[in-house]
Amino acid sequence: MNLKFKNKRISGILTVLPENEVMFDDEIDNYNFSKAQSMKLKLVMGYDKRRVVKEGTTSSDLCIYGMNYLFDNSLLKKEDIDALLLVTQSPDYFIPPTSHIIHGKLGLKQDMVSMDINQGCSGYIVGLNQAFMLLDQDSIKKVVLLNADVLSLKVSKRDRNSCPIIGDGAAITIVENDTSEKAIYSSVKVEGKGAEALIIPAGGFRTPSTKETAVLQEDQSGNLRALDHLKMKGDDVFNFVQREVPTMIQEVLQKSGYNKDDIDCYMFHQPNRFMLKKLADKIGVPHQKMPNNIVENFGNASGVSIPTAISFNLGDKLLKDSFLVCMAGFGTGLNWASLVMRLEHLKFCEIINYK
């Protein structure tokens, strides 16, 4: 589905990463196989550390400790909140949806909107989306779009397959109408046939935890997991990615009237190296423009990893340049979602760490 909107711009964007943080040499006894083997694994893929949130926290602590930082510079006034959005999988609770408990603890007006969206890799994108459609609602001024999931509460240790690529984080983006004509361009897809190439089996309705489900099982690479954990068909995600996304970033770049080459940057959803090297070489872009630095720096906090790259690898720049940016998202779902449109002159764009 393509989207297109006008008058809307980013004004902000702050991405909270946990203070602590793991290295992947450490962890390498935790898996079945050979240090050798994990070595060659972490130089292709790119694993090196991540941030991991302490026992306890929680999605809506990271939001809590964000907005706080905004509001204490100065950067945000809680009277100018129109609209509170969350996009997560790893909520607070199964009831009361997460953004109300951030929208209680914060004390904001009641005259507002306050959501929970249930995504994941695509999640920015929808968020933004969801945002850009509020705005057109007269009495809807400001958009706070929240990303956050600390999904490595919900990764096996001894599952190379996957923990040595989870991160956890938060990243908090302010979304307001503009006079600007500038168009932005989305397309939208989902294929709901894949949705087990991205599962946690066990925790919910369908499938309670139990201590049946809380038991380590190998698969046949090696990895131990139990049904509470995140279990992914890592060649599924790959050849998925692969197939779709170059297609749909094709089909957004001709709805916008851009070409590959008009784009400053592709700040895609952060797998890993691997898989966004030849994912650029496969939509025939430059390496240098779609960085893939975030996994081995923080590891991949699922939607909030487009947030994260433009953080680290633009932050100040926003402030005074212009860039023309394409961002996709594609996993969990299956979803994959991309957006075209220019970032320039954030009243803020940086990075913070959670204490």
Second form
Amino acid sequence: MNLKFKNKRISGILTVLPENEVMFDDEIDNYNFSKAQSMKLKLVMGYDKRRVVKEGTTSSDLCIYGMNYLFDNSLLKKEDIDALLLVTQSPDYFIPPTSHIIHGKLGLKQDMVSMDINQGCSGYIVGLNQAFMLLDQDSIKKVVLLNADVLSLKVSKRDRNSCPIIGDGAAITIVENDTSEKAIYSSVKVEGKGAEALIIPAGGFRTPSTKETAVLQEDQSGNLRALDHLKMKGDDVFNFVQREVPTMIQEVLQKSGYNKDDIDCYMFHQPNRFMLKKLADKIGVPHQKMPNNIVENFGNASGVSIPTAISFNLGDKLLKDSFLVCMAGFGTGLNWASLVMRLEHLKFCEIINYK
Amino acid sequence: MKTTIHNLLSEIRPEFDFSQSSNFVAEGLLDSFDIVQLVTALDEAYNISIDGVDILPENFSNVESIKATLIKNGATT
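Mind giving me the form predicted in complex with its partner chain, seeing as the form predicted on its own was just shown?
After this comes the whole thing, all chains and molecules, with the earlier chain placed first.
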């Protein structure tokens, strides 16, 4: 599905990362593979450092920390927020919505929209689209989009498929109306038949967590995980991404009227270095236009990875300069979504550490 | 081309004798992470980029299928 928006802009991006860092080299012995094999993979996939929360830290903690940073530094006023959207797969509770917990702890006004959206790797694009739609209402002038996940707590430390890439974090994006006529183009697609490619099988209402669901089991590849843990069918996800994402990018570029060389940066979800290099090759753009350095520096925090890539690779250049950016998220769902828009003259674009 | 393929396979999994296997994947000589390493090594050796949609187990199950995948993706020697 193609979407088009006008008179909207992103005015600020703040990424909040846990201070706690773990190293791939320190975890190699957790896996049922030779050290030599794991070290080769480290280079190809970009496994290195990950930021993960300490047990007890939740998605809302990261968001509240970042929001208070914005308030304290006069980068955002509480009374200006008309909508609070939280995209997460790791809510504090099933009930109530985590966005409401954040709303309450921040003391925001009652006359506003607050909602959770359950989306994963494409959650940044889904969240932005939702923010743009809300801004079509006369009463909504400013939307705060929160992306946050702490999925490292749901990954088996003995699962080499997932553990070396999963990081935690949050991102706060301010989306507001703009007088500019520059259009924003988006494409959103879904294939629910692939829903089990990325799943935490137990812990919901279908299969509640029990002693049995916490027992580690070995898969065919030698990884150990429980039903309570994130399970990723890496091959299926890789093949789906390589098959579907380049076509979607072609479509969104065609709709936008830009060609691939007009785009300054391809800020894509950050699953691993290998997958991104293959996507860049297939789409036909130089590797340096599609950064792949987030997994190696911070880990993949699902919907947080695109704003992290923007904050890390463009940062304060976005305060003065203008970049035509193509974003794409893909994964859980299965869902894949893209967006072409201009990012320019942001009020802030930075990474801070959660302490 | 076959010699290069054999050499690269032996570098990735030196503990296996690939000449004795008819299906590297089904017989457990290569897993998906090994295929990722193999693709990276082949891309470098032949100065190509194997298309992501071709990175399927059946295209890396024996030397012939690997050779066919290389040729399809522009490898010439």
